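Consider the single chain below, provided in structure tokens and representing the form predicted on its own.
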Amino acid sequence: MRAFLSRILDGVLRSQFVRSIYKTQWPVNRRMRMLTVLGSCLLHLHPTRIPRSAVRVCFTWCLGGLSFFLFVLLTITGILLMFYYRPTVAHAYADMKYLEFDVPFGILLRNLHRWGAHAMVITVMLHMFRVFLTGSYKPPRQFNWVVGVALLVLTLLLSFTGYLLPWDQLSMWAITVGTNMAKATPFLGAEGPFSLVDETSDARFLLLGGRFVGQAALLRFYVWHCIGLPFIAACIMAFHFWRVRKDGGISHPL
């Protein structure tokens, strides 16, 4: 039975379909595995070899992988939520209530997105804390640390822009307080030090699309949350993974 299954597997691996996917032979040894990684569109983002000590759970705690998994989860659940949400002042809150109480498994879908966003903020911060404690930001990985800081900022911005979308009292006043802080931005805030602009062109006005939280602000936050920031974050994450490979692979204990 074992020999029969082995012959079937060997026939599948040598079939034209599999050979059209992998330009090299099926990775049966170390050299073939390295060639397969280098010739793949997705796998080439990863290093061809990883030290055994670098993949110990007690060293990395899988925090980088968990952060990426949560980003994928948020992308999928966010796309599904867009089918039931209209970014207008007249419909936003009603659509959230409809999603919670009338759509089958709607409350589960929304909570997956909501708690996944909270979890991603935590895992990204813990991931950077782990990188700092293990010295993984040291040469030659200094620039990738800067890329990681940019991803942390994007993660916080994604959470901030998503705060307004339910259009309830909590989100309204949270965004009001948050954007009022932008008025104190140096140079770019109307009330900040060394201000160069007025209230009709400062940082708060650019965030809200006006002087108050209204339809323009809701639409801007919706576009940034659903399209702008996720696209930027995905591009920077791809570069972050590629840079890990170019800097010698995953860091590991000396």
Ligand code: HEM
The other form holds:
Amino acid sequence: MRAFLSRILDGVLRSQFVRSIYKTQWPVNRRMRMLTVLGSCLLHLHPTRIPRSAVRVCFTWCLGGLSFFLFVLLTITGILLMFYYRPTVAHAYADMKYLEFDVPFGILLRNLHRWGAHAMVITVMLHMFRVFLTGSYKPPRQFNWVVGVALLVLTLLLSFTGYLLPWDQLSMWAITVGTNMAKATPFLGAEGPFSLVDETSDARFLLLGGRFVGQAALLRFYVWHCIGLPFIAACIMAFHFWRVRKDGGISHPL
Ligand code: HEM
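Having seen the form predicted on its own, can you show the form predicted in complex with this ligand?
Full complex below, order starting with the chain above.
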């Protein structure tokens, strides 16, 4: 029976159909396995050889991977939330309540997104801390550290812009306080040192699209939160991963 099944499997793997998808033959030895990984669109994202010490869980704690996993989770749950949410002053709050109390599994969806966002901020910070503790920011990885800092800022901006969207008292006043700080920006804030601008053209006005947290601010934050920032973050993440590979793979003890 076993021989019969393996003959069938062999026939399928050697068929023209399978060979048209997989250019390399079925990997029977180490060299063939490496060629298969290199030839596959999905698998080639991973290196063919990694030092054993670099894949030890207690070296990276998989914190970068967890941050990426949470980003993917947030993207998927965020897209699902968009089916129920309208970014207008008249609808935003009611839509969140409808989602929470009337939509089946709506509260689960909302909380997956909310708690996922909190968790991502924590994992990104812990990942940065791990990179620091293992000295992985040193040459040749110093530029990837800078790219990482950009990712940290983007993660925080994603959290900040998402905070306004439920349009409740907490969001309103948190964003009012947050954007008021922009007023104190040097040169570009109306009340900042060496101010060059007035209240209708300063950094705060640019963030809110007006002088108060209102409809224009809600729409701006929505567009940045759902399209602008995730797109920029995804591009920079792809670059971050590519740099890990080009800098010689994940660092490991000498
Ligand atoms: C959205 C945020 C981020 C994601 C998704 C991410 C993802 C990753 C992944 C998957 C790795 C491979 C090793 C590992 O899993 O630890 C990595 C490595 C690295 N990351 Fe990040 N990262 C992020 C933010 C940051 C931040 C904030 C920093 C530092 C400021 C940073 C600096 C680095 C460096 C230097 C490496 C190479 C580490 C080594 O070779 O040991 N990353 N990152």
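None of these values were measured; they are calculated from a predicted model. Positions refer to the first chain, counted from 1. Rigid core: the largest C-alpha set superposing within 1.5 Å between the two forms.
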Shift of A238 between the two forms at or above 2 Å (CA, core fit): no
